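Starting off, we have a lone chain in the form predicted on its own, written out as structure tokens.
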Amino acid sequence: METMTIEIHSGKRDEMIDITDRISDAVGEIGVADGVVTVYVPHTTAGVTINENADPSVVHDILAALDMAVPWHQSFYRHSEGNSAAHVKSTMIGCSLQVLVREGKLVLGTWQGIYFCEFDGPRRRKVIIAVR
């Protein structure tokens, strides 16, 4: 198994950054022809997801729709820094995804991308990809 860190900034709290061609950049560096990439998130306060990126208002439903879900403040959040929903909304979204490689790409639907889920931002952070 080959691995890579890429390092991801964001500039807002809550923010999804397309990472689909990066993450199709690290497959050919890594040169795995056939087989799986998995993507993976370190961090509490963040995510990773596949849905279209096609439409940038799909992005915009969602991170309004995890708003909703989870408000930002609450009277029955207990951790002590004040980013409980961040907490939330990455134990929601998850920290890694799988994708086949086959011919040395990225196995996707037609409207689908790779996202990095900000929650706690900005900042700067890392994903691991690692393609067997």
Contents of the next structure:
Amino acid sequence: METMTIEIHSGKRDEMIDITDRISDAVGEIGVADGVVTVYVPHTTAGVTINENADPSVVHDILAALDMAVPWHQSFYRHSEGNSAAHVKSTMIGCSLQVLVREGKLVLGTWQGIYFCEFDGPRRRKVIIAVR
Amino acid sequence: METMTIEIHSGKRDEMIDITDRISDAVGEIGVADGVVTVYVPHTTAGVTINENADPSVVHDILAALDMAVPWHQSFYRHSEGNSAAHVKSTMIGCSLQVLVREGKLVLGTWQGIYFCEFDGPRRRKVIIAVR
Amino acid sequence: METMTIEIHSGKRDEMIDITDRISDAVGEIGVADGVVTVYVPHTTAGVTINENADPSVVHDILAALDMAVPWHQSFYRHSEGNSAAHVKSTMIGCSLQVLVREGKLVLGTWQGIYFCEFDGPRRRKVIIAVR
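Next block, the form predicted together with another copy of the chain, ref. the form predicted on its own:
Following is the full complex, with the preceding chain placed first.
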């Protein structure tokens, strides 16, 4: 199994950063023709997801709806760092994702892009990419 | 890695369609004895999940609770297609799932079924199945 | 593909049980140096996630926020067992997770632990671990 790590610098508290091209490049460098790529986020206040990369308003709406479902301030939060909502969103969205690779290319739908999800930025983050 | 694609026709805006038998048949056709099957939905307003396939009221309750957590109409949505909630649900539920295969059969719990989740139907959809 | 099954006894309705060491031990016993471990929960009112294992208040806040987003009692629930919220949370969090293995060890971030999520306890549960 070959792995690569990429670095990401987020700029806002909540942000979805399109990393499709970076995953695609990593898969190309690793040089596997057919298999599965695992995209892994080693953080507890971030995640990884797949969604539309055509209209940027989709990303806005996803982040706003998550913020409505899991408000930043809730009276019952106990975690002293004050970023409990980010932990909840990380668990809701997930930190591990699998995408198929065929003939050296990511198998994505027409409108699909892979997004790193920052829920407690700005921060320096890592994403691990493994292909088998 | 062997892959198969199946077609699904959804009939409602929100719908969970049991695709366990179709995944199971695909795994049988591909003919892998032991491994992992990846079920991949190449859409941004749909998803894939595992839940109870005994009492149909469970599916009703899941869809209704998701609709309550992520309402179809919210004042802050900007995406002009009007289906932002479907994008949010897709990201919450996920479009990629892994199930183990042992002796050519899906390793599922007693009550578990695999569901294609339609969040913006009715539509024609695809599901990609890959076994390794 | 080698698999192992571990048993878990949950003690509350909602509970996140840290199973990192048990997964790690299973990976060690199976003896794979490099690969991917699939952690699979064969239940429909439980799940598996990765989040912080340093401050226990994080777990409290995650369970409380999920309970707020998906209340235990909602007028539209039809499922007669009365545990619909547990089914919804199971589908939101997911029952299948992949973690990388390198040199025989789980590749986890500094603060990451693997949690079995009980949403309808107390119960006896199983977790299947498969390494490739």
